[in-house]
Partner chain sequence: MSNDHHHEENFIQKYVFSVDHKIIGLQYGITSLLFLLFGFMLMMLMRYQIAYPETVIPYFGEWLFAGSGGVMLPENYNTLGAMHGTIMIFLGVVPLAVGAFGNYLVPLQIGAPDMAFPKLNAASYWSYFVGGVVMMASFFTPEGAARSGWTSYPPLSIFESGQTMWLLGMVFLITSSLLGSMNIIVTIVQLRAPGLTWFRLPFFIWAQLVTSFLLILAFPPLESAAILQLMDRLVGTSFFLPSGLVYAGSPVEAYGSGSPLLWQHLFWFLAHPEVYVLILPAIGIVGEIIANNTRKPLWGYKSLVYAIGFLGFMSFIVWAHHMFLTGMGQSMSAFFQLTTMIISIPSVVVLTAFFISLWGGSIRFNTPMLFALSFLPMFGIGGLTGLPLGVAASDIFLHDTYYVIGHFHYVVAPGTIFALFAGIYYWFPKVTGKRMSETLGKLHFWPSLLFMNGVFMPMFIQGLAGLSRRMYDGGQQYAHASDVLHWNEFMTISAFCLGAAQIPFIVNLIISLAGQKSDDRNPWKSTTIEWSAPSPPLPHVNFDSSVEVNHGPYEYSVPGQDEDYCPQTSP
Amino acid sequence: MTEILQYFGLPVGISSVSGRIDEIIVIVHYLMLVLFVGWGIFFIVSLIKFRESKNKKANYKGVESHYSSVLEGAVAVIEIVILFGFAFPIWAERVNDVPDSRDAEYIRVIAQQYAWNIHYPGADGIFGDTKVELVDEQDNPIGLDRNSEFGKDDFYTINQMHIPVDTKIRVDLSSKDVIHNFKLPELRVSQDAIPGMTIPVHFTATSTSKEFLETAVGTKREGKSLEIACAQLCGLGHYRMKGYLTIHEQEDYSAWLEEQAGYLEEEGDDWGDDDDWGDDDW
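May I have this chain by itself in the form predicted alone?
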């Protein structure tokens, strides 16, 4: 399967559903190849067989055989099997089996022209409030209310997403302005971020970033990190809207969270007393 996918230009799959999704991609490509070759041959045969020099007089009866109808019916049956037997079950799993925030690493991703804002709930695991009137593109792009009940330990990154390996990840995806598309090619994730909507996305990474880089040695992806791409044309700066995904071992991920908490504590000390933390700044 991996060797076949290389011909299709797909990157190495490192999520728990990569194999099933790739299976559908391979089947559909083979079907399209058969149809392309088959209809191409039919077209060429028709041009030769029904050329003017061989058919001086028009035949008003038309085609009397039903081979073409049988072939069209067979193609329709194959497409129905692919749709109901492969695509629908995976789609249902992606839509219906969204993990509860308590059973997964819970992250918010807020898209905007032209950046990915990654919001983490902090040590308490509960997101603080966000308010439109608090949005400041320079200092507070997600409008986080530090004075809300659970907002003091929240933090966010811009274009830098960190997750643990072999752990269910739930991302609540939204947009501040236009439609974007949150795409993680290696994890086979692609979901539109639509203004006014919060759409859950879930996945489980099966390899760390380090392990992925090792598999990329000798390929065009060698030395390149995992990318968060925007797969929806979202404006003149669409080409530069990309982020980076880092997949850690659980121990390293916990250390990264502690590091972010330390930075947040230092910022809080700079602002003053914890009781009115950020009153003047937010």
Contents of the next structure:
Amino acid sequence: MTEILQYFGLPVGISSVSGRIDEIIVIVHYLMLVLFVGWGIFFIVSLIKFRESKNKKANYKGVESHYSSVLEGAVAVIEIVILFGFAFPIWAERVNDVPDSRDAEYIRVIAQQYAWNIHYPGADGIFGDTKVELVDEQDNPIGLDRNSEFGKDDFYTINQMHIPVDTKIRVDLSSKDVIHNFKLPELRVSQDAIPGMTIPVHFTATSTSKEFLETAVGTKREGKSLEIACAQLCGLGHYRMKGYLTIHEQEDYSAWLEEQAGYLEEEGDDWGDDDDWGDDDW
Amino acid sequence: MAGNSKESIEHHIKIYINVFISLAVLTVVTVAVSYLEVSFIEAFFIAITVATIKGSLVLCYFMHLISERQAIIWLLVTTLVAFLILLFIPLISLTDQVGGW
Amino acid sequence: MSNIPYILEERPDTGLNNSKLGVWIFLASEVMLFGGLFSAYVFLRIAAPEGDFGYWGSKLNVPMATFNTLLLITSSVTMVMSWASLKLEQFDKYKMYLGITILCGLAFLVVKYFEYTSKFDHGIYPSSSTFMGIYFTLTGLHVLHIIGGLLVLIFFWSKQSDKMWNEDKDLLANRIEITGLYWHFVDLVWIFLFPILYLL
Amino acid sequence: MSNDHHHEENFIQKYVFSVDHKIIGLQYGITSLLFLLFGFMLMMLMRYQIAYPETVIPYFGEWLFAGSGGVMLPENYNTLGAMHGTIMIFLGVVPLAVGAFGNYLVPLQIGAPDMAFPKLNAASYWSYFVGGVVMMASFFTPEGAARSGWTSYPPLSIFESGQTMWLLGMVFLITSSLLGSMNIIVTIVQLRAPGLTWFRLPFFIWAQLVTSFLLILAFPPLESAAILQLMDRLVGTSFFLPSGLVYAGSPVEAYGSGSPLLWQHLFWFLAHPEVYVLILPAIGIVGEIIANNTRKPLWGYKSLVYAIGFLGFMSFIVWAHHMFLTGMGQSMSAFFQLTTMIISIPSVVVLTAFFISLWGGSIRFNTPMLFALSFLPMFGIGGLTGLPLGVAASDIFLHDTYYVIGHFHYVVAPGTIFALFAGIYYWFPKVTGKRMSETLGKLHFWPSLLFMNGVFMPMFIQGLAGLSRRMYDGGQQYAHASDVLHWNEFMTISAFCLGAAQIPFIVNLIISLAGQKSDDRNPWKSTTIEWSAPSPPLPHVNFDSSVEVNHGPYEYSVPGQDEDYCPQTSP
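Having gone through the form predicted alone, I am curious about the other one (the form predicted together with the partner chain); can you provide its structure?
The complete assembly is shown below, putting the previous chain first.
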């Protein structure tokens, strides 16, 4: 039943929650449609039936039955069902069932004006310390302390997020400067990145980028892969604050991780090669 | 307010003096308590209670709320409700926040 | 405009005159104005590291603030006495009590001035800590209210009041009652500001 | 009603610094209509940029954006966005709905000679005027006007330029609203004509009363928030800044424990009731016009009154549904979803009552009625599309997309603004003693209806595609937007046509003003009290005979009477 909204622009959903979120969007739209069509029919019939030329004298009392209260009651009941049956459980799962690092691929995302810094913990699975004093927009945008206990094998990318398919992903979201919003439209993930706070987001992708691209063949979207969008006004470059999301098969993901670890050994702290700043026009 | 005759005003003046003395005493009390070694929670409740009593005295007697019309009382109750909403909902949101500060 | 009803006399079904209802509505909005700042204070206090507010709060001068509290309470009682004197048709007493009210208000400002400058002398500014920020904001807004009130009080203490007294005694009494409500409200705000800023 | 204190007034006293509620109402009306037009023009520039990103804007570009050869820059776009919102809401719709309609009609509809505090009334207008001047002046300062959105979320609003003037302007606008609404409440409570009991009040008066209470209680916290933000910007406090931030490559000095969320709470504590401030006067106007043009009482008058009272109260406890994505936990989100769903019920009650009012009527289709009728389905769309945004789970996807823009514009533009147009057409004969042209009115209505939907309907499609709002290039960067971007051109053309559709209205105003005056006090054969006054009502006293009320507000087509209406003042 969610396909109907895809005619109205909703992108194909490829995460474990997208089905349920689409479902609730559709249900609410059906409720809206029923109400609107109901009102609309009543409206048009009234206008035609009681136009001045046809009905010279108005009826002082008008409608005397109180079926409208039934309508209002019905709307209330449906809304309660939507809330308790669908909305609350989805939200509970979203905020309460955050997996910890053993159960999930653990990634940090640090938003800053017009770029997404993706911080991976490396082989030890634990993030090294980050410090404001170490922040250097050129060489160390997240202020990673290489000398801290777990910091040696950490690596980060800019605007390039890689995740494995069918695996729980936990993203700890924070921001360096202003409020951003980390949005993965196709995965139905969206969360504000608020300065001073670290907010966990979790999701599981259900198809790889490659599989997703195949669904887009023949549409206007053909050849355009997944992206990280910023969905909160964050300044002048808000419109071009775009990251790229690649969903790999598990083995490809492991290979990618190894490749990154390899760069770390070769080049030390220099990560310039892997940066992708999108349309680089500044 | 009701009763603006000479006698009632003179009666009021006595009340004003008494209220003034109570306010002064309560001020001294609340300052004295703050020098005692009490826990923050206790100090908080004492201070807020004393302030509420003082505030009520000013409201009821100086501002004549005690003999004021229903309409004014309702207006203030509505305002108080709005104020409590404004005070507590952001606070509760602090305790129900995903992720740390 | 002379044709507007219930400027002084009470409307029978509501039991109020216009200006009294008006000033209470105004005070309701003032409650929400300070309410927003109180809410911010509590929010920031809870979000702050433990003891931070208490530490900075201990830098404030409690004796000075206590004295200020007493000044405002005194000004409040003299305010209401000046209104009662008008009702008793004792115009000289009215002027005396109103004069004391004004003096207390001015003294409050002087004490506040010394409080502020001693903070600045010690290098403490609104930007020194969250507590100091909210302290200066709350007391600053309160001081603005005192200044506004004083201007009105001085107006009603000036020659203008003699003129009003001769022309329309009820109007003057009504104006003083309204001004009094505002002045008591400013006192009321201070009654809550004093413990939360200085004592806790 | 003697007027012995009045000596001859010169032009300035009479028309500029007037204390007559009618003149002040007209001042409000003219100023706010000009602001609406101006805000609309800002929007047209933005829509041009969205449809044809980074191209030279024809005719005006070289003049407006000289520094960039006629191409709009991101800072221009963000400024236009923030100022469009601010101007439309705080300088356009609220002053028109509350300042102009409230001021002009409230005393007339309750049979009062003026507002309770005429001088405060003038002060309210001039405070609004100063606020407007400050906002306008901010365009010409070196910093430029605000560019952090009308919501002014910190920390962006603290770092970005132009915000200080915005905050100062807001302080004036808030003061103006407070004075105005205080005046309206006292007027309604105190100055009702003899016999005008609470449940004989026209529905419009109830709407104004609830609106004024919302303004009184909800606006001051924004004023305190504005003061805090000013402190952050000017004095160096950090109420809204946490520690450890790095802005543009250098660490931000902040002593920590400030929170951007504090602003959002204080802001939305105002801004959600503000939505009802925008819509309630409109509902009031529509109720009046529907009762008059169906020639029958408003259906469920009492339940309508209770519904808007309940709406007003509930509007104070739904605000955090704007903040679902700020990391809100389960109980908070459940509470706010529940209150949001509860508040939808009285809205359904109001809309349903209006629809049922049509049944059994003798419906006349004049211009005010057309606007009022179209309000119903348009507001219906606006209200209904609020549902998926109020449910947190669907809001995850729709938050901050064009879906939101479509939703609230349906409420405010074809909703409120259509109702305000209806009001202008309806009460114009009372204000001037002249009628507006029906032909031009219909020429205004039908294209407006068409193009309004042309502008806003595609926004739902774009929103469902996940396209974010506030994008300088309209979202061209993003892959997920590629399916829906082609709508932009259509919407932009609709917007320009919508602009053109307002020309008949302006022409109509001018032609009608120059037209013949009629002696008919009550051209619509209406029941409410304002129609028993001369047109225009007498300066400072309004009525030429004493007003006494004997009937309810909507005694149309009373069985057994010859006339199909029975004025409230008739014996």
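Quantities reported herein were computed from a predicted structural model and do not represent experimental measurements. Numbering follows the first chain given and starts at 1. Rigid core (definition): largest C-alpha set, two forms, superposition within 1.5 Å.
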Margin query: Once you overlay the rigid core, does the Cα of A229 travel 2 Å or further between the two forms?
Written below: no
Check: Taking the rigid core as reference, does E251 move its C-alpha 2 Å or further between the two forms?
Finding: no
